[in-house]
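First, one chain by itself: the form predicted on its own, in structure tokens.
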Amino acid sequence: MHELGVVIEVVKTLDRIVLENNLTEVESIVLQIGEISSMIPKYIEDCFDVAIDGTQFEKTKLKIEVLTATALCRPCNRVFKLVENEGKCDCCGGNDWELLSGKEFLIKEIVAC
């Protein structure tokens, strides 16, 4: 499970913004994750409990969101959704396509004091 090591950079991540700003507290922290990235956000959420378990992040709420996978098709120049239309344009149904979005893994925000 690959994802307990990116949880673990995560909450190092945290520590290192707590530390360089002189914050006490992290409320909460928003991951974005592609719908194609290699990670699986029920693995995240339950990385993350263990990840913070007798830490000063104990009580940081976790929110994930799930980024939409979207390609470019290169024959029609349409912007469509990857997995819902199964790998084809949903206007001419090619599938010679440039991915857009749906693979990444961010910290889209920490809410701190």
Second form
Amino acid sequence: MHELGVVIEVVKTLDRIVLENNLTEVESIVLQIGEISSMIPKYIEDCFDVAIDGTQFEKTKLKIEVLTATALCRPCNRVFKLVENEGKCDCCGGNDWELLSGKEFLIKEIVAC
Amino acid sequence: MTEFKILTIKESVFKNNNERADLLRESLKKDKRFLLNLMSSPGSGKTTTLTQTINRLKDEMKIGVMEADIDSDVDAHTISKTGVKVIQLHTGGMCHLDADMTKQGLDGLGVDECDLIILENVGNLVCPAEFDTGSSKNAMILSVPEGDDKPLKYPLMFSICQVLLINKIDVMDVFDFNLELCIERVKKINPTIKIIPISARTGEGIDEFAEWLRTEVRNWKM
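Could I see the form predicted in complex with the partner chain next, after the form predicted on its own?
Full complex below, order starting with the chain above.
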């Protein structure tokens, strides 16, 4: 299961953040996942429950924000939505583009004390 | 009432592992030990390729092998017949190795005197690409029966490797595998990758891979 490995990495990172900031409780965590990052939000949610089991984050709630994949078409010099336009520039229909966003897998923020 | 506050983190989940991988790579460089991370799908011929390669190099350098699998020790058993040091790592259901697990494996293997350590990663084209193990170089095997469209499906894996072995070329006629098209697709993702067509069964191309490894091990020590 691909997602489990990365979610365990999320928990490891949380451990470090808690230590670095002298926190006692993490109420919630917000993850940002790019549309084409190969992570499936539903699976991340399922794996999160397993990964936090038996840790100090058992009560931590997870929120996921999906980031739209965008690309810059080189000939047209314009930005378009990659998935919506099936990998082709919505203006010229070409595929000479540079990826701007969509592969992220970030911890955006946490709510903690 | 405890007061909760929002902490902006904006940090990649892979940052932690990347930092540990960099530390491991630095220490390997300092100790003049070359670590190759070998990745591929299950059944692509990693163990057979390794056996062939080890037999060509074992008389000129000290080699250690780490076999990572979810379960079993069949690969470690096969490799041990070549006479080199080998350790089996169990990932406990995980689909990849990370830098910490690699470090534990190196400690377990006792690689002090090794010039070349080969990590045979879990058979999988997705997750191992996302976790830096701390290796000196990454290699991957794509075998002919898997199809020439794999670079399109798993671009990340092809983008992080310095060498690609296209294995089982002896059976290319049986499969609709277009070698030129496959190479073109790979080069589009990764223009600097070295591609070596091989047959681990007949031994074709293994000399070229062994030579690549020889050069890399030598350069790593400088």
